[in-house]
Amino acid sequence: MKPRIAILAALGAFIVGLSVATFAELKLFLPPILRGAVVTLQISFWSWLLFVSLSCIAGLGRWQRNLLVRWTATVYIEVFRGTSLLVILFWLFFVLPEFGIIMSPFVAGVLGVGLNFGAYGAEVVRGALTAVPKGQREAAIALNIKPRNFVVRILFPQAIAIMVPGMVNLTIEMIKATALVSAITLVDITYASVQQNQLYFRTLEIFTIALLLYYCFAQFVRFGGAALEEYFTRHLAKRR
């Protein structure tokens, strides 16, 4: 499906979903859901920054030959990849105050989602780095290129094109997983939808709107990822 057709289909579906409810009731329960959508976007944005940063750091750490660095990255990945995101959120918000560490629901949500998905993303980054031909590193050593310059100028530009599809999938999953932050009192799309349904009992209309909001966010990420992948693929093709 062409991007324009997909965008029009998404917008059309959203409009149809909104038209299911009567205009009078829509004015009552739509604004709180849209305010929840703003919270979801804020959590997603800051979590995405943390998730991508940790993915690159831990993925590069797993790729290093230094045992201390590699094992530190491995411990982080296995701990946060092997535990439930919901339990991580509970630990950050409800358990850490027992040790004198208190954080707001927003900070706990961003940290929990970012740490959890950073562990998954680290393996995507490591796989992309490993996929770059080993001859590149040997050539850099032969040319006396510093390791830092090799990583920044040679390794990552080639690995980005490989890791983009996997990171896009994880970003979409991350946006949907932000629904769990409602468990630590954040009023996101999911929590706002549940609240409005308890008030007005319009299950079909309310949760259709919530579903379509998540769908539109996911499509926005997908189109952005496709544009990035095309850009880096063309860039590498020109260099060849």
Partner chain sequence: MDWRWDFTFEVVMPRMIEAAGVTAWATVASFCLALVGGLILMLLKQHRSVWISRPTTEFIEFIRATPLLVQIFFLFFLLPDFGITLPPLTTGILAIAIYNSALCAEVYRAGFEAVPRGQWEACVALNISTYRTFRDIIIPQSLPPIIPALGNYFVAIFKETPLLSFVAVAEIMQISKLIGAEYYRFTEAVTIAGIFFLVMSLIAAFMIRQVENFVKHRIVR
Second form
Amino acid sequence: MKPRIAILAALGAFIVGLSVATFAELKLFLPPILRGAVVTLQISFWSWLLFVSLSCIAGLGRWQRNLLVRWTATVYIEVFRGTSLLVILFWLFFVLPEFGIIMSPFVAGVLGVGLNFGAYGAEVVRGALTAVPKGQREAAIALNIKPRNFVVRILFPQAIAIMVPGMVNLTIEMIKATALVSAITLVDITYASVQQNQLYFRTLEIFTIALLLYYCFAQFVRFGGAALEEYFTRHLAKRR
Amino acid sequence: MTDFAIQFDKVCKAYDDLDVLTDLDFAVRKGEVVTIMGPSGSGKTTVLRVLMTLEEIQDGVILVQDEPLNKMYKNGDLVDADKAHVRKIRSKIGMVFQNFNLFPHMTALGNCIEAPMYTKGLSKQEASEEAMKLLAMVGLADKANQYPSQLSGGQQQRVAIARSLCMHPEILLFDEPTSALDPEMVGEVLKVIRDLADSGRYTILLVTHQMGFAKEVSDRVCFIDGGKIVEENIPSEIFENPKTERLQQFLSKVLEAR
Amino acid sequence: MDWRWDFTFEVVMPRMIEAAGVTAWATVASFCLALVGGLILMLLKQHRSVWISRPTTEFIEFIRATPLLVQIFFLFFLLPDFGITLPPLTTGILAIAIYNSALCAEVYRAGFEAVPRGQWEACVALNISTYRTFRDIIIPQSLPPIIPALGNYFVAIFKETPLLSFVAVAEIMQISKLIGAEYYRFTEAVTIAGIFFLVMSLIAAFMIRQVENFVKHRIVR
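Switch from the form predicted alone, shown above, to the form predicted in complex with the partner chain and output its structure.
Following is the full complex, with the preceding chain placed first.
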């Protein structure tokens, strides 16, 4: 998908117009929202690292023949996909301290989002691994290629190309989902907007800015994802 | 040492309840070019797949150059083969697939040097030099840096042949190498196979529906049906003087379709 | 800290069961609205006029790229500014429905596009009316991909209802939060909420698989 530059430009113009219209108060409520955006980005970054690593580990686990490994991965995936993210966050932040495990809101937020999306990502990874044609393994056997080399040099490069679109979508979903960390006292874009709204009652402007910020993040990821996809599928160029 | 490259002794293979090979006895001498033909589902491809260890057999013995494929001798006893033994036997066999099975994320050259580099431990330069020679042999030296998706089906299959030759097999298995090709590309692939057959350096086992080519290139044709060899003979006898009724039926159906 | 069964049964369970009703109602209502809304959005998106299809496409894209939670807040705080005062539950259901309409529109579109062009052409060649083409040929073939996907969105909506707790709707999450605040213990209430969601999702996933198999075998052989 190509970036919607025209749309972004139109929205940019809209923001400028909006800021002119509400300039006086914008000075008051914009900085806290932007500080919230920094928190959103930080949480997104760390959660993304956790989510991608967990996806790979659990996805590979589901794909293993070893029953114990496979079952552990399956239980993880089912539990963290089946429960709602908000419940997971509450559990990490309010219940675990009752068992003596206390963590900062930031750590709980990253852990909750990462664990939740790792479970979704694991299915993407597993799907990609099974989507590589069976003939590839047979060719590797016929060429006497060692199983480890097959996995690293033939299976993974092809599986990564297949999983990129799914992971890009999940990354956008994940950034959106970080809005929920406002429930555990983290002042991200969403929570900052609610706070500023309570102070200045400029609902339309404040929440439009919040939505636009998320929208821009999503478009940015989509744009990067498209470039990544092109890089990984460059060998599939059509015949001249 | 016998004169045989491949021997099947009462080999049985079944998928769940479906018998594919039943007590198959079959032997190929060194340097011989043998075509296997038969109706679909007759087990002809399975013969190649069990040889390449892509499938396991339930019963019987397969000998490759007098060594058992799935067993090995250890302190005088016949035990299940370990990985090293299987790899040693496999290194004598190369296989060309119906759907080429090239690695799509590697160039033609990359496909050819992958196994020599990572399995045999050749340096990139050594592997590339040899691979270029073989690519030139199949007429694709100028396509070495193209990805499979940029090549036609016939070119892809020729790369696949060069790729398997890079591992210096003594036995070559061709599993319907031209079935997935457009008609105008069949010739270029058959020419490469014919050259390999004529060179006399390889023992070749070929599964194909190209009757004319089989007749011309093979030393012997085996007609297989129901997991057993029904008739085997020199090509001229098979095609012009079929003895069994099943082979006669098969040939008349195939010729009718022309 | 330990698990207290008396607390679980006497305090937590009765209130949770009541809250489960709210969650169920929010899920079903949002889902039904989203089914219809998705259909409308899909039709608008396929509209002949670019002036209708293009903005619809962008609207769908925008809704899909922004968090549902912010959309809920947006409606919740903004509607009163326009003189529309709705109960929080209704506002929440509306927000969830709009969000999922955008997703369902894509499901419908993908479903119809999955029917090969040749089917349309065959219908034209056989001189079948447009209405009967849709009723007898296109819809039966597009259902197998659509139904399981909609089922997945039903589960997704169910898991989105906890967001309503942000606007103080008395659904499961809000109640467990309240219980936690009242008694200074979160363990039982939040864990039960988690188990509730897990069990319901697993059951739903199982049912979706059954329906999927049924649809696959019955509608298209």
